[in-house]
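Shown next as structure tokens: one chain only, the form predicted alone.
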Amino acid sequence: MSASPAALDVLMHRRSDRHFADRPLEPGVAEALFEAFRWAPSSNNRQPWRLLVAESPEAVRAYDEALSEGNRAWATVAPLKLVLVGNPSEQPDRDGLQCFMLDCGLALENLLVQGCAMGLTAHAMVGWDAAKVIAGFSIPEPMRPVALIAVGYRGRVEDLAPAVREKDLRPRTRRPIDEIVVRDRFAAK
């Protein structure tokens, strides 16, 4: 079975733009989110994760507050502000390996690719201050943040500060297949 055209064009033209629009989603366009998040496997389908949405004033604040300086520049004015949480313990370590992160990544995938179906940025982040967003949102433990992602409709990319502006105008490129996918083994050295 080969892919969908349409689900491959949507992954291909997917970006992690930093230009929003100033206004709100539209009533039902979250839950559309949340749902594609929800619907994303997980191993043993323990769904590890949590999608706590900051809304009231202080919880804005505590999230743009939590931000690196860079990403405070512009993730700020985005309506849609997430926390991605998970927990170890729903998907417990494997041979050293923290499963639940691999979990919680898959969940995040199926936002974003649904995000840039319904024509909206969604950017996930991963400069932030961890301690500032356990405090912040009152994550108990053993939760542990794993991303925070800023989604909204796309705003005008001449609106950003020249640095951030040559981020978002530069190509969007991979690297060739070729380069990424090892057959057998890798080769000495």
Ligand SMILES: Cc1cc2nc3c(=O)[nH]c(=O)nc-3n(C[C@H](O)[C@H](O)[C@H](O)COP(=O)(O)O)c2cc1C
Second form
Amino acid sequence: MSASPAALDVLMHRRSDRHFADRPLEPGVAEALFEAFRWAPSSNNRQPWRLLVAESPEAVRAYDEALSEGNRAWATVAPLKLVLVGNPSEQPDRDGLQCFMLDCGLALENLLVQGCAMGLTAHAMVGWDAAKVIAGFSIPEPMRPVALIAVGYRGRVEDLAPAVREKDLRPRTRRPIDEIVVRDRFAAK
Ligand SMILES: Cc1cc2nc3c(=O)[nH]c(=O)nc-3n(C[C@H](O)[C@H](O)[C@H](O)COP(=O)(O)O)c2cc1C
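Got the form predicted alone; any chance of the form predicted together with the ligand too?
Then the entire complex follows, led off by the chain already shown.
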């Protein structure tokens, strides 16, 4: 059986770019991302995720202010600002593994891949202040912000500050398959 070229092509060309265009998204674009997000698999189909959309000027300000300095240098331009929120009470841990995080990660990837397929750049971030995100969006206990996501069309990479531009011009790399795929058992040390 051959690998699906359709899925692989999008997966291999998706990238977390930072050069956003100051261009709004057409009607329906955000909804397609939400649709991809909600169709992610999750343990026991518990779907322990929410997606908060920063729309009002107050919410956008709270979003931008919560970003780390490094992320604020580029992410504020994005027209669609999302907060992925996980609910640990909707997905029990197993052997100390936070399963809600795994489910949220799958939903996040669905959204990133759908964004790429639609010609967008969708960029996940862990660089933000959790206390500011929780307070700014009134996230109730026990929910937890998991990732902020900036989405938009690509603009001109030349418009980025040099330090940020350099990141977007770097080639994407991955560990080779023979380093990450273990056959039968891990070798004894
Ligand atoms: C959960 C998660 C958090 C990330 N947080 C940040 C971040 O705070 N700032 C940033 O510039 N990039 C962030 N990234 C982007 C990664 O740096 C990027 O995915 C990685 O370098 C691989 O590049 P690629 O997505 O273009 O393949 C994050 C990615 C993921 C999946």
